[in-house]
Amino acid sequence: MTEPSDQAPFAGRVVVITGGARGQGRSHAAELARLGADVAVCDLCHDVASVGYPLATEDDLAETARLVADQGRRCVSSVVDVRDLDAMVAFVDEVRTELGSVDILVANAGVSALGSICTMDASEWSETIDINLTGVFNAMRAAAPHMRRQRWGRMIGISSMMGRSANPGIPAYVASKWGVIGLCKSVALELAGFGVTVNAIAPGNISTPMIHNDALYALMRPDLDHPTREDVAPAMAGLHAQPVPWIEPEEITAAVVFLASEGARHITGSVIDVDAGASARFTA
């Protein structure tokens, strides 16, 4: 294994990440392969029924794993389903052959669709939780038997302000994101004898496609009938303590290599909000 430097504090290290074909994914992507690592990303790279925008496409995917290069880190990335357990262990099964290892896993991949409790069907219920919840477990269940065969590994899953707090109108994105928490903790206890993190970090509005589309204007603001980036912008920043209406993708990019890092080795099971303070609402 090369050996860290202060300049790359990850070089031997292997990370997959999941849903890395844009937005946090491909941040966290560039930013891993810079600080030394090698990346495996994979991603659905297709549209889903009950999702209100567009998702990320091969050539989104194809871009992810050009910056990485760019970085002369080693890429691999796959087209996968995170829904499809038999999938993502064959995907990080590759990525142990041909990278070596599996050290890092950010379960990033999720979705975001509306739906009232009224109304909602079945299908939109399941694709967000399959995606959002059952995904992360697919993505642990996959990486788990390596991280513990090694005894060394980093699981952070993202979950969502969301996660600990509520709105209306989103309550599979809701349900999974809590979801995701008490998985990350489960785990967390399961793996903490074999030299294994299990960690949350709670985004508040990131912006990416998932926040900046026509749909979720349209429930932020149902009093105009095309509401633009501006128009929500006032009702974004209503949902943290900071006035501001989104954060970069960067900026979770940076809680996820601390998590990843030899400073985070004694922080496991815990949830580290990245959300301009709406945290400070919620109970501890």
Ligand SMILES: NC(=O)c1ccc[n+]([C@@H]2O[C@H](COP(=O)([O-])OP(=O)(O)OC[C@H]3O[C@@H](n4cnc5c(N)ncnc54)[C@H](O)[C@@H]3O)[C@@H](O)[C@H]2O)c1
Given for the second form:
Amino acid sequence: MTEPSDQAPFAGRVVVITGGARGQGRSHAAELARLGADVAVCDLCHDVASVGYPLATEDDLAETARLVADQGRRCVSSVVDVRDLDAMVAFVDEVRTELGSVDILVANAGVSALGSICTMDASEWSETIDINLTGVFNAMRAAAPHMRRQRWGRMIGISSMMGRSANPGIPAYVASKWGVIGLCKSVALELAGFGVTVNAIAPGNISTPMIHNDALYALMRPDLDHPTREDVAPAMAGLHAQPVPWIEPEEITAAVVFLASEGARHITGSVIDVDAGASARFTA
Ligand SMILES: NC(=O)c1ccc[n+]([C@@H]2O[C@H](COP(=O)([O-])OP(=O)(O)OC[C@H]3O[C@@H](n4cnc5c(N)ncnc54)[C@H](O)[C@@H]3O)[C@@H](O)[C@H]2O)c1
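What about the form predicted together with this ligand, after the form predicted on its own?
In what comes next, the whole complex appears, and the chain from above leads the way.
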């Protein structure tokens, strides 16, 4: 096993990232590989009916795997739906066989489906809850027994500033992201005696396809027929405190790297807000 060093602090560690084909998940994969980790990424790689923008593709997943390989690290990549617990367990088993362990989990897969409480049907509600909340449970359920047995692990659930506040028109998303924080805190307490930390990150607006799409632009600027990126920027900045409409994925990666590090070993059950100050408006 490669020993950790200043240049490769995660050498010898294996990270599993759900929803890793693009966006924030890809950024986490590339950076953790640069820092020495072997990486396993999974993604759905097809679209979901209630989601008004395209999800990642198998080509996207292959590109993430290429970025990891470019760093000279091993990569396992697979099409897996986080809604399927058996598939998540099988993926984690495959990762342990191929890469030797599962040390760090970034439960990142998610969708943002819009809809009114007056018109949303049951399947629209369920798709978001099943992916964003049950999907995090499934990933943790698959990884937790191994982390507990090896008495070392890092689990990071990706919530949202909408997991600590709310916006109209996205009730299932908001509910799912509040749920992720509760799930992380409960699992943190259960595994506190086993060397496993469990934390959530609550990003603000992050510059990925999840926000740069016509459906979200229309939610942000209902007064315009076909709002553009420039049209929505002021409204997006209004969700933050600092005057920036969106933040780059690499800034979420920096928080992931910190929570996965040795230095964060006594941080568990916490939420790190990376949201340009939005959380300053929340309760303590
Ligand atoms: N972009 C933002 O503004 C923002 C803000 C706060 C939180 N988040 C959260 O960050 C996480 C990453 O989102 P992103 O911004 O990179 O968006 P993204 O759409 O680029 O990435 C999400 C990934 O999850 C995958 N995915 C969706 N359903 C899946 C399923 N059932 N199984 C496996 N993979 C699935 C998608 O294919 C996609 O690759 C999500 O949990 C999202 O809710 C995003």
